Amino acid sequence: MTGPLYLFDVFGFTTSLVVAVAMGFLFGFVLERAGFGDARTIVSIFYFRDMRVLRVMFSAIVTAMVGLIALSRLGLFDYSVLVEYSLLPTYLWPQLVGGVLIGMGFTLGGYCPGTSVVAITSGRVDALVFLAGMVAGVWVFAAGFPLWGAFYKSSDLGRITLWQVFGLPLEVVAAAMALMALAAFFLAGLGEKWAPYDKAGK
C-alpha cells in the first residue's frame, strides 16, 4: 500500500511501516464496521442471502482501476512501475488450483486471511481456529514443497495484464470491467430475491 511513495523516496522505510500499520488499522476497522468480521456475513454470498461482499469487492476493484487510469492520464502514475514492482507473475495452473482451494476454505471457514485477523480482534473464537488452520496449512505446504515445487513453478506466463492478453486498449478493458460490475450488481440483487436456500423446506 505504501509502495509507490516509498519507491520514489517520498518517505523512508520507518515511516512506510508506520503508514502501513495505520492504513491496516483503518482498513480493519472499516471491515469490522461493514460486518465482514462475521463469518456468517461472508458465507451468505454463497447462499444468495447477502451479496455485500461481491458488491464491495467489485466496487473496490473498479474504483481502483478507474483511479489509476485517471492518475496515469494526468501523468501522476506510471503503469510500468506497477507491473515491474507490484504485479505478481502468472502461473496459470498452480494459481487455478490455489483459487479452488482458497475458495473451498472461504466457504467452509467463512473467512479469508484478512477478515480472520479482523474477527480475532473482535474476540471471535472461530476466526482464531481458522487462522490456526491457515498457519498449519502454510507449514504443510512448506514441508511438502519438494513434492509439488515443480508444479508450483509451472505454466509461467510472466507478468501479464488483461489488456495485454486480449490486445485491447486499457480503457476498453476498464469499460468492460465496469460493465461486468454493473451486471454483477444486478444479478446479485436477483439472487438475494431468489434466496433458494432460505425457501428450501418451506
The other form holds:
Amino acid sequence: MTGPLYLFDVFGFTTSLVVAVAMGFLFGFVLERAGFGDARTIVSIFYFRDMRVLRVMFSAIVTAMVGLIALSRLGLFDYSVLVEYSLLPTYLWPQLVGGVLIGMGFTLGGYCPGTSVVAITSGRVDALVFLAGMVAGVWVFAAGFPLWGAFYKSSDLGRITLWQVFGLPLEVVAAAMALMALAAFFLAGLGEKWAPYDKAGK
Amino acid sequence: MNENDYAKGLWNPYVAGVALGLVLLLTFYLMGTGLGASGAVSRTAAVVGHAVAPQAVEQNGYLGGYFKGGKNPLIDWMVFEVLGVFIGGLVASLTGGRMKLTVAKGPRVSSGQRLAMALGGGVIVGIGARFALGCTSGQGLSGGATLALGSWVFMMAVFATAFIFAIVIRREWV
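Structure of the form predicted together with the partner chain (previous: the form predicted alone):
Complete assembly follows, chain above in first position.
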C-alpha cells in the first residue's frame, strides 16, 4: 500500500492516536537504549568524550532519508505528497534564533525536549526540573508574543527542501548528506582521541 | 574513555541510530509526518496555564489558538506520541537496569546548582523551541531526514552554539 497511509485516508484520526502511542513507545525505547536518559551521556558530545549523540542522530537521519527514497522508488511512498503537504515549513530567521537558544539551553540544561522525557522515566530529577523549565519557557514566549509575534512569523519560505534550494535532484543531495555523515563519524573519532578537556583538566 | 555506571549496557550508537531511523521511517510511512516532542510541551503549558488563568490564555495571541472552537489541546497526535515516549522510556530504563533516582551532574557542581541550571536551560529551550517551531526531534530528526531547509539551518545553529557555549559553562560538566 502506498504511503503516507494517513494522508491517503487509509485510517482515521482515532486510529492515528493509537499509532502515535505505538511510535512514541518505540521512539522512547530506542532513545533510552541510545543513552539519552542521562544528561552526562548527552553533553559528553560537547566535551569530545563520547560523541554518540552525533553518531545516533546522523545515522538515524540518513537511515530515514535513504529509506524514504527507497520506498518511493518501490512505489510504496509518494514523496510528492510529503513535499507538498507535510514537510516542515521554513521560517529562516526565527528558526536560526530558536536554534541558537536551544543550543544554549541544551548545553546548560543537559537535555532537549524528547530526551528529557526518557531521562524522567530513568529517574533523573534534573530532567523533571528541566521539563518544568520548558513549560515556564512556553509561558514566557506566550507573554512576550505581542513583542515578537511578527518576527516569529517572518521570513516564511514555505515548504522548501535543500535540493530545491540547490536546484539538484533529491538523490544527489541525499548522497552528499550521507557522505557528510561519514565525514562527521570520522571526525567524531578524532575528537574523542583529542579529548581536550580530559588532558588539560588533569 | 571510561565506562560509567549510567552508560553501561547501551546499544552501539550506530545500531541505535539505524533503529531510530527505522522508527522514524515507519512513522513517515504511516503518518506523512515524523516524530516530535516540543509540541506536546507547548500544549501542556497551554492547558496548565488555562487551568490557572483561563481568560488570559484564551486571549493570548499564541496560546489562544489551542482553544479555538472549544478544542481540547491534549487531543493531539504529538501529545499521544509523547505519552508513548514516557511508556517506552520507562520500559527501557527498567529492563536496561539504568533506572535510578538521582541528579545527573558533573563532578564540580552541587545537586542544587545543577537543578538551577536544568531549570534555566529548560526555560531557554522552551522559548527557543517555539521560535524554531520544533526541537531536536521534530526539526532535527524529522525535518533533517526530509531535507527541509529550515531544519538544517536550525540544526547547524543548535550544534554550533552548543559547542561554543559548552566551553563557557564547562565547569558544570567537566
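Whichever C-alpha set is largest while still superposing within 1.5 Å between the two forms counts as the rigid core. Here the structure is a predicted model, which is why all the values come from computation and not from measurement. Positions refer to the first chain, counted from 1.
Asks: State yes or no: after fitting on the rigid core, is the Cα displacement of Trp93 between the two forms at least 2 Å?
Replies: No, the C-alpha moves less than 2 Å.
Asks: Give the C-alpha shift of Glu84 between the two forms, in Å, after superposing the two forms on their rigid core.
Replies: Here Glu84 registers a C-alpha shift of 3.3 Å.
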